[in-house]
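We begin with a single chain expressed as structure tokens, specifically the form predicted on its own.
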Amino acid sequence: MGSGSSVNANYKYSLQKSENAFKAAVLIQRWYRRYVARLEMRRRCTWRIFQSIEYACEQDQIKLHNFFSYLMDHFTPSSSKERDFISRMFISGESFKEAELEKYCDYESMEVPDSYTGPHLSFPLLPDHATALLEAFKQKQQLHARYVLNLLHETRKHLKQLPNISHVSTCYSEEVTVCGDLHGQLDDLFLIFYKNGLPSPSKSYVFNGDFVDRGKQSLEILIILFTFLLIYPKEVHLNRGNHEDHMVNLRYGFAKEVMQKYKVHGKKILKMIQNVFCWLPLATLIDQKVLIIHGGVSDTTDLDMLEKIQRNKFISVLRGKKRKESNRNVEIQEVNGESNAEADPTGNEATPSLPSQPRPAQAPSMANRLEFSRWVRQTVQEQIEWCRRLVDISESEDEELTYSSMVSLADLDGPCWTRQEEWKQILDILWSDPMPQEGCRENTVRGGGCYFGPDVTGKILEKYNLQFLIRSHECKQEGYEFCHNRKVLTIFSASNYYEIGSNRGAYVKLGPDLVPHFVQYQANKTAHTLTMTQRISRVEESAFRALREKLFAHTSALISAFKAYDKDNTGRITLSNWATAVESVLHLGLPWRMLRPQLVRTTADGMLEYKSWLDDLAMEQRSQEHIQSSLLEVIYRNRSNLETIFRIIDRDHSGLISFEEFHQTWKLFSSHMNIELTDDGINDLVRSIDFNKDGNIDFNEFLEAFRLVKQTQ
């Protein structure tokens, strides 16, 4: 009996102990779930901050160039000197004729000194050259400018023979590897090659644009990719991204990187790269079933039109020069055999018409074979020249027929598109993003391209008998992401894009079955040592630092917005009004109420003393930059735009602009902005900001000009 009681007591004790353990496990699990949920909320907020700031910057870039386009449309030069300056700065300076470009970038006249210890290239390139380049760049060595220009020259020759849409088949290789944005992060490219193997006859690669900008080794990535492209032209394919654009490079660092690494020949390298970029193919098609484009599609995307566009005409997609409609009408009339040579009845200057088709001279007797052969060659050349002008082939390419020009010549009887239609096709595939909602609407967040929904994707897939789309253009936390019922795949290959630990990089492999297989990675070793909490905290700190800079840059506008809610001038507003006012100024679409604890301190009654808060922001920025607060705000708000403007004016990338260029630029601005400056006023301004009296304006002096003018307003 005593033994039975003991067993029963032990059983009850064990049951109680198990029950307590179970309750503890439930509590721990509940705590852990809340902890993970809070971390996920912090991660999503951080991610939104980074993306909102990034896209706002891209929007500013497009607005800046829309502003320049507006100036060009509404500014009438008062002299031939002004007309020449504007033409050189914004219109004609983009392209060289073929012979001029080769003469300007003459690499053969450059000598490689005996002291040079970097890699040597000889053409045609061999796999050993690529291996040597990889090892040299790992050792932080630099390729000599002669070899860089030679490589760009050969790459350009190759790209000119390629179609706008490259076609890849899995029949000729075991698999095709697709990589997304690299953005100058060479370590990511090294890691991809380490994990997946170098390009070879059995290993094809498609690199889907955005090779450059933001990162510090964009040029090295270009050199490696172009080298493999020339060694394995059938296995390596490069698509153009929205950052393969000279105007974007002026803002996001690539142009500056080239000039810093090649101080003597940097201008020639940049000019050659600018020309190479406009020859990059626009898309890649795998087994006629998988379409690879950098950005996305729209409800007007037409692959047939994309196939026939002369892509080299669009050196910068941001600078989409609109062809005058009257000129277009003339071309259409010429194609239809009509004439429009009469003067405009309104008295305006007549629109120049295209040349009439040349009439061949009378054929000589066939008895003289040499003379007859010359006549045939001359007649054919005249006909080709007439066709070139008819389809608007650039004069810069008149030494050889390229793939796109041959397509245009063969399609003279086909549909006739305006340049604006062609420009929109390229803009959409380079700048667009998918959205979960149906339809297609303007991408106001980035400022260019569109948002396209699942229905738009479905129509494109059905129209061209495709299985799915692969695109890049957006950073994803895991390096890839499906949307639109797994019909659109985003692949992003730059790991740690925003901050160390912010995201993984990834690439995707497709075999003959076209089933995607993903490989993810972290190129930074530090990221592997961080716990999830440490990683999120580090990224969060970086995001809020960037957001505070953005807030500080709009101090004046924020004060005005806050005062609208502070009718009694108490210096205090409610948190709800604070959130509304901040969004009305910054337009970032962020959840400000959720972000408030990280940004502001509140009083006991829940009110915000906004003046002291703005003073704290100013103190934080001044501790990093020992500059007057008012000037610092102007610089923070406008620096990116002003630096881009400066680099546009600085045509030779010397880091200096002349007094004359500065003078003409200010006349251009004053025609649109509320800045009234006479010629004497501009001359006084330029003399006052030329601190070192060297007769030129550098970037810091350029910033000073904007500050002085702002103070006088």
Given for the second form:
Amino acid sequence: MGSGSSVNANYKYSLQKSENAFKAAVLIQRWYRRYVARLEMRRRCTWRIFQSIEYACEQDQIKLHNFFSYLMDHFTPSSSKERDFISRMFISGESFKEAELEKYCDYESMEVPDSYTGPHLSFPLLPDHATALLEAFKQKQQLHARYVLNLLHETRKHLKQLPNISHVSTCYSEEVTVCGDLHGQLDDLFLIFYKNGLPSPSKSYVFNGDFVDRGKQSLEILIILFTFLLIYPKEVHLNRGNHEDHMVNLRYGFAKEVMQKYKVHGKKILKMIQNVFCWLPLATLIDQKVLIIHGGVSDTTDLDMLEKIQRNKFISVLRGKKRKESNRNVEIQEVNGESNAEADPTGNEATPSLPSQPRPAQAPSMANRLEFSRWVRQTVQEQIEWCRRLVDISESEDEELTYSSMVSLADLDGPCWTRQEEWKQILDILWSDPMPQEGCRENTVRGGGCYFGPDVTGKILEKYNLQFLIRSHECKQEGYEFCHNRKVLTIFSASNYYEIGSNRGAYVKLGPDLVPHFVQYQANKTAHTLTMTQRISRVEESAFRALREKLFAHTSALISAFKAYDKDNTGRITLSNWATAVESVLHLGLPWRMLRPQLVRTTADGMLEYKSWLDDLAMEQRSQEHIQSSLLEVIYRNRSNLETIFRIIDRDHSGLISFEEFHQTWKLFSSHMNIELTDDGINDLVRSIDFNKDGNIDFNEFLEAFRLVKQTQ
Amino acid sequence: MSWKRYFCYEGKRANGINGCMLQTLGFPNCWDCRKLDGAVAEIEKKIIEAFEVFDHECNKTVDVREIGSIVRSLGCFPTEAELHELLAKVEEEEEPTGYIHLEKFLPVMTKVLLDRSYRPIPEDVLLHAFEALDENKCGYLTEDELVKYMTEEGEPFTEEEMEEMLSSALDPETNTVLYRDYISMMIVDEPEDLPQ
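Would you mind generating the form predicted together with the partner chain now that we have the form predicted on its own?
Every component of the complex follows; first up is the chain already shown.
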């Protein structure tokens, strides 16, 4: 039966074919799923890289503080010049009384020239002003300094009337929209307004802090937010974030942005902004049920205390450790048998009596370091106290000298909390992060606030009869994230925060039922057209670039760590040891074995030639050969610290510091960093950079010379 | 001389002289096993790293739905069916909680890597697979063909997976999948970094 057998054959053939198709499909699917999984892993690793570097950077702030503490404890100025220099660093800015502030930041005498084509503001503000501003900023125009200052004055007047905790009710406007960190990303604010509508009597908004720093249009965001705040005071609510802080602004770009945009009046504007930030409310309550704060809470958070303290006293929340604490450390060290020759002498000195203008007393002999240190401290203390007397504020005896002497210390007339307790309340609110484990511990990564667990959240919610918390402060992939069993919501409104395509931004809407509805977005058009692979690759590239830079900055430490695994001095170590060594130096908590293929390109039989790997890293950073490599490393590692220190010294924000100041700074810095650098060494360093003959240094040029200025500038 | 057969503590036979040396030197494991120990330690470290990337609560557990990503990112190419088999070994016996514990996952995954299960798919095999689907041997698949095969045959894709694959596989001009080019674009060279 010929036909029968050919039917059979056909049948077998098609069976075979479909079997093949099945197998082929499985194979392709198997392969593809593996590809996607790898992408997912890469994406998460990239995220981890960015986060760990970001938070390690914030930790630098603490290192900066340690640097100043170190100065206080160890520096023995050899001349009056040096002494003045140090004391100037600590009197980084004076606190102004109301009248003096008005006088200093006066705008009425400022003339707006006819050539000015930007928007004109008149007070009280009207909705038309807001739309004009939005339009102007879209056209990249700049608001005249006079209007900026006027706006800031009015904003300050308004904020002063507000309580520490704003109250919002959903019965007036049906929905409240809550936005998180914006960080100077104006495009995101525009996108939010486009999608959600402008603030109006029927559209309430809460902006949960961190309006400024990092992004390039922080000032525009502030202007817009303050404008809407004044036009719709009942509907627009602003919370203070940890970046609404002068010391933080010095480091993270806002101060720089203002000075670049307003070369003549920038200083005044910054001063005003300082005095506006400290008046921002600390928290917002919706329907008495939802608490909105920027960072988080701690196990000691006390809303009653928060409501009553004078929030404007805390111009900057970054402070130093208490002297008493450092005493304790010394004691512990001594108990452990370690000697500390430069021990901090007693913390219980009597407050020196204050002459009307302190003249530095005769310095005791330098032979007695303890004596001398104490004398330095006293002298500087006197100087500061004197300055404070000038502006009629007194210092309590408990007060620790801090480098952020911006803290104004009005007399306490009322509740008996210590300044320390009040300060901790605010610090916790602005800087804390939630953690999955129970409990409450110090947030050592950020250097301020704490990590709070679900039990802490639970207690706070119960104590104040709340339903859940809304906070920001941390970047989230999807723009928002729940934790603590949906009792804590993080909302983050700056999309593409780390890099184009890194994350979405989001805002949340709450109606009277207090059920959150989310809207996500991504501000960059490019992000949409990229495939997932391309997006991830791009962000990944950025992350690894940052990571390689960090590795380079620790070259010497890495070499020592590698050598410990290479006792025979072969120049090679196993990849496993590489991973362990790198983590022990960088302390970033990253999955190094996962990241290795992207960081270490060539290996020979599973071993790495570490010297040549480090050389490759150095070549990427385009280091200059004639500068001692370890020095360059230190500079890289401490680049942001350097910049911040320079900005503190350059009090008039002119961008120039004198040669002498530069020399002093460098000497202090190098001694703190344990680099051997003689005076001649510093001079050589200085000579390799061109200076204009008047002895002033543009420190941007200095940083530029070392290729430290970021590419974006 | 008769060689006694010794067993090292790993339960592997220690051959000949190594075995004798074992006893005299007092090592519990033979040379081979000890060499493997170092490799095992390294494999375990890698597995733990990969696991922790997905451990959001930092409590040594991951959502069961992430196991696939973890296993695959460690260099394995299991089918969905093989993955389910593996899951059965690491899930809680009594009641599946939706979470997988590291202590259960680690030994199972270590064995997978040591045994080199779920080997990678070489480029040419992948090419053959595409060619098998390309009935007319024209060097490409149409969008419809690819969707049909991927969502109806084998271990079907979800809608999301299909969309994502199309976004990178489809040549926008011709609306076809030029699979040769696609494969070369996607194949990533990864160093074989498992210990030999």
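Just so we're clear, the structure is a prediction, and the values are computed from it rather than from any experiment. In this text, the rigid core denotes the largest set of C-alpha atoms whose superposition between the two forms falls within 1.5 Å. Numbering follows the first chain given and starts at 1.
Once the larger parts are superposed on C-alpha atoms, what angle in degrees does the smaller rigid part turn through between the two forms? Angle of the smaller part against the larger: 7 degrees.
Once the rigid core is matched, what's the CA displacement of W31 between the two forms in angstrom? A shift of 3.1 Å.
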